[in-house]
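First, one chain by itself in structure tokens, the form predicted alone.
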Amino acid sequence: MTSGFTIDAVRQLSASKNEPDWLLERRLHAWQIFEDLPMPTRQDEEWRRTDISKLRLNELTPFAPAGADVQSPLRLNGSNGGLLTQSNSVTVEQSLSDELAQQGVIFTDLDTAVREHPDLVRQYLSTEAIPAEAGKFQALNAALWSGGVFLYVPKGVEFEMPVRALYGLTAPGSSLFTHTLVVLEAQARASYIEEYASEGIDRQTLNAGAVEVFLRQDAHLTYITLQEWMGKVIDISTQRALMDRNSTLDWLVVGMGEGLTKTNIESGLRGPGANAQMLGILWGYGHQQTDYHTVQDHMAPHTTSDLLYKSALTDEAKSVFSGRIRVDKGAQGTDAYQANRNILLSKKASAFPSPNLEIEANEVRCTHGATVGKVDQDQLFYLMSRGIPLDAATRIVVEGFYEDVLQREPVASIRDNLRELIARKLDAS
């Protein structure tokens, strides 16, 4: 496939997968929106600290064949409920335990889901959660997604052993349009881990990803997403969950990669009693820039959200955080909290937090806050006075800085793997 994004590339992609007419129409509709919308610039409020003027879409290949294996950043051991591995949008490994399959759980790539479960996919894909109209890159994803992941858990089915997906990127100069679709029916309970990884990408490469999550009444999802793009990867993604009555979302975002990351993360609490816990662990080094925009959108009464994002930054890394608690007029009884904490480990590292409130109801409890500071010198002095070298003492302080986030992760085995991953990244920096 030649470089550049065109309507012919959209048609070619759809034809190569022998897709139904409704999906081709949906792709073409998204492509038209992509062409009509201007490219974001720093004149736009959400992009004012992130410059993508050097992104050359016309030089990128819209699809690449499978390449070499990419190792899971978490390096999880033991059994899993299911595993799905993709290389450059091509599925190379797929499994689901017999126990979950017999209960009606669907865990497959999105291409297969279109063929085998078209009614489900058609109902949810790029409709309510992330429609093409949401923005320039959301439309591009809706037009050119390939591969992707589909997780469906029927009513009343519960499992704690996580299912896992790994998106691997090996082709410099290409682009990925990862698309994850998760649906939990009423009273369902599941754990899902998603990883994004590459090794040494030496040329500008793009992932314009999307994650759509639907939680029906009383459903409970533990969702961990970990990004470790290494090299010159630009990640511009949107992740949005829509939550019905009394549903619960435990959501942990881990950012450990290089390059430029611009991610929108939103929880839409549209049913009374919905509860979202949104956690973030971000490690910045080199010339990395991360820009996370979060929304806790309270659309129904008596909903609860709690957000805690923590960043540790060294070298010349830059972190941008823009968080918003939004409360609709009818969302009385909302209880929402938002905090962004940053520590700077070098003179050239920088952090720009911006917490915001947008409240239209009058019976609510909403608080927010942000901090930026250096490593506590008293803590370093205490450790060094006991014979611990400066580098090791700094590492201990950073690991402790993340610990309260890790303690809130409900899957104990994942906590241990995340601690090991953080230690590896600190050792390598």
The other form holds:
Amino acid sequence: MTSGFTIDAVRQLSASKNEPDWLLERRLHAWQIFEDLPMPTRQDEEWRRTDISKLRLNELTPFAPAGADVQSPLRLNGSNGGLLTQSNSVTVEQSLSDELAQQGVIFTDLDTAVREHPDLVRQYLSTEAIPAEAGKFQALNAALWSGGVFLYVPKGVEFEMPVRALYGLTAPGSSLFTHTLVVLEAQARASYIEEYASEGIDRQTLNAGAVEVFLRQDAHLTYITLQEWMGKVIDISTQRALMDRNSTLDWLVVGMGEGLTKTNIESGLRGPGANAQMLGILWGYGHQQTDYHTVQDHMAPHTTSDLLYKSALTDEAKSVFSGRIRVDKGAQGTDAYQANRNILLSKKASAFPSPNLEIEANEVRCTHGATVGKVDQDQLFYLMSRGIPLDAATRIVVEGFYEDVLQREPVASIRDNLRELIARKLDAS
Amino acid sequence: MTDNNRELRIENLHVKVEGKEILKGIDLTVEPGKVHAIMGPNGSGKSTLAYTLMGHPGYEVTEGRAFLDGVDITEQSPNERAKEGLFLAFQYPHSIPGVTMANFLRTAVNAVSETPVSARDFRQQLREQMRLLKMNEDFAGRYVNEGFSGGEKKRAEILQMAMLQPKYAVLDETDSGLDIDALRIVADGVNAVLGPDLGVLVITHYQRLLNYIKPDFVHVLVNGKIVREGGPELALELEQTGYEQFEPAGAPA
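Shown: the form predicted alone; wanted: the form predicted in complex with the partner chain:
Below is the whole assembly, all chains and molecules, this chain first.
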């Protein structure tokens, strides 16, 4: 693979994987859009508080070979229902339990899925959920994705034991284009944990990722997505779920990484009765900048969404949260809730929440709230009066702050892993 | 360290809060095994004394010192004082959402102990103390002071005292907001912890609590100074006469 981002790189990538023509065409189409769209600047509303002028695309290598193993941030061991591990987009480990395989569950990398299940992938990939037209980096991902994850659960198949994937990154100066495609057919029920992790990366490195989720009627997905990029990683990603009638999505986003993160997270409730729970646990430290843009998009009647994102920030970390609730004219009977809570542990940490409602229907219940506060000094004094030193007292308050999200977190079996991860991160800073 | 050093000694303590002098030279010594009561009207500086002893950063000591068993604690952080063996039962305990009583107490017990306490020993101790304070077992799993009734908050303070086993305990208006049944339970809890090794400073507005926790000495605090000292009979006398006799004429009560 040559270095640099060119249309030839797109062709070579596709050729090297022996991809079918439809996919090459999709990549080339996306590449064209990428070239046509200007690089976002702070003049764009969505990028107002996040500066990516330091991103040097032409200094990045598109792909790197597999590197050393990266540990699961949740310290999950074993394959559970299934396991897919990638290093720099190269699949290094892959398994699926016999039980799930026999029921027709597909869990593999997207490259393999293109070969083995072309019709399925073709139906969903870069189509309705995240078309290349969605934006500059969405187009870049659609043109250059590699590796990727494909999870397919046939109609009526249910499993509790989560399948999980780990996207590892080890090559400084490289770029990743992670792409996850999840399809749950009608009445399917599944649980999926996805981790993004790297060791300390000492040079500018990019992940322009995409997650596309399709939930058919009455499907129920429990989805945990966790990012712990360490070092100078810029992550610009879009995650979007399209939800049909009476489907349910329990979605937890965990942000523990350094560097710069700009993530769009959207639930598209397009079938009546669809129900999305969107949770976030975010920890900001060092010079980290996070910019989460969430959308609760109510396109059908009697849909419900409930969002709770909590972030604690220390050092010079900066967190931007813009949460949008959209309710279409036809989406009567919508219930939508949104809360963003921020706690600042240092003088230089900052948080900028901005809720945003676009409501065109008239029979809806919508509430939203955002708060930014410091750690309560009286709480700290109380804890310290019991012998607990200041740093431990602060840690206890922050752990307690996250706890209501953890209590609602849908995969109870990993709750302690999450607590331990949070404790480890708080200890490290 | 000699036995002579075994006392909580406050010497000429002057304290400012937000620039205003509240305590104007307090001298007080609490010995192990003794119960001292500080009584006084609202605004006399009782709670200031409690917070200052525990090291609240909002209270500035401008003069004087405090010693715990010979150790000068005047400049220590609250957690260092706790480790020396000082405890404050808060008048208004703060809630810590998301943190269970059990986790909080275990962290606290380990913070003041020289050696870590095993999970098993801790649980056993906690169960026993909760039984003495007539607390439901689910109490340990509730978040610290979150949604507690007035009586539950005070019992939780006494539970903490029992678990941390301090050398000296300051009880700040522990009777406030309690009905008579709750008061009795709390007082029983305090009495269960009392012993030859614990020195207690009970801060109260009313004599009522002292029917249950018998003081050895009573100190009357008015306008930032101790104006009278005596035995338990002084508390009963104050119940009859009130604090007005100590107030300068025309000053607000």
